[in-house]
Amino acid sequence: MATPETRHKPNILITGSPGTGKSTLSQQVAEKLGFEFIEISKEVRENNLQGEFDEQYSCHVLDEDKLLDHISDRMDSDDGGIVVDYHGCDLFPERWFDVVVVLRCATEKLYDRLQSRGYSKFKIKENVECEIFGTLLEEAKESYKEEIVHELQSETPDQMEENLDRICEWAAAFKNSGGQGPQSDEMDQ
């Protein structure tokens, strides 16, 4: 089982409310670093890792055990170098990630983005409230060592570019430090 000390490259989780840009940023990070990209929603759809359909949320319920079994060999590899994109983080084992990025967005912008995606009023309300209360950031801080959790604003193309650069800098620092990359306060400067 890999640890930050044995991994050659960091594993990175990018999380946030739907509409914060996590899929776009995750894919850009993976491409720029030459890392594997695991888009959880795609893995679930393509590998039948869901349970029953939830009418209220208009989506299938994730079968967490099936998902974790499905990706565990890749995540526990000593090589590392995996970027995972998902809107939650408390289901993943703490040992899998060396950095957790929580993308945030102003609620007005988030509302507009979700509305343009055709989300129901209920689903928009749930996601905007999640953003208002910082639910995903709190979840990340409760699930992982706080020093590996990084909150980044994701509202403009400039911020997306800055976030890409920060994460790539952190990955380089991880490689050069033998798994002891910069702490949260160093990355957020």
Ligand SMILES: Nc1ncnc2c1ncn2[C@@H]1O[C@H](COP(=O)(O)OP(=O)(O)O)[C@@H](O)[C@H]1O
Given for the second form:
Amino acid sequence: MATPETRHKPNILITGSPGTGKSTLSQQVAEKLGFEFIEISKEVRENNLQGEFDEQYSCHVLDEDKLLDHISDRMDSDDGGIVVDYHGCDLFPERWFDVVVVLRCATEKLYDRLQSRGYSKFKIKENVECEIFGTLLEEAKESYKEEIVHELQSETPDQMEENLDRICEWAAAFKNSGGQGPQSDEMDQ
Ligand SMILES: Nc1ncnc2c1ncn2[C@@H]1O[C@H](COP(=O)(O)OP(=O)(O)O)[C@@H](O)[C@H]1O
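And the form predicted in complex with the named molecule, for comparison with the form predicted alone?
Starting with the chain above, the whole complex follows.
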């Protein structure tokens, strides 16, 4: 079972409230680094990993056990080099990730992004509140070592580009440290 000490390339989790830009950024990071991209919502849809249907949110609830089983071989491999995108982080084993990024976005912008997706008023309110309370950041800090958790603003295309560069630098720092995990002083520059 791989750990940050044995992994050849870092595994990166990109999390945040829906609409903060996770899938767009994750795709770019994976492309730039030549890493595999696991978009959890797509993985769940394509592999029938849903649980029951939630009427209020008008979507299927995730079957967490099925999902973890489904991706565990890849996540526990010593190869590493996987970018995961999901609006949650406490369901994954802590050992799976070397870098955890929490994307943040101002409420008005997030509201507009979710509205243009055609979300119901209820769903927009729930997701915007999740962002206001910083729920995902809190969850990430409770689930992973603080030094690997990074909060990044994701409101403008410039920020998206800066975030891409920073994450790639952290991935390189992991490699330079010989698979010992990125050093916190290198990561916070
Ligand atoms: N930093 C950003 N600057 C401008 N637009 C962004 C930014 N991040 C995301 N977006 C836009 O917001 C929308 C939601 O992004 P997406 O990546 O689907 O979010 P998520 O995967 O977190 O739900 C997309 O239309 C995307 O282009």
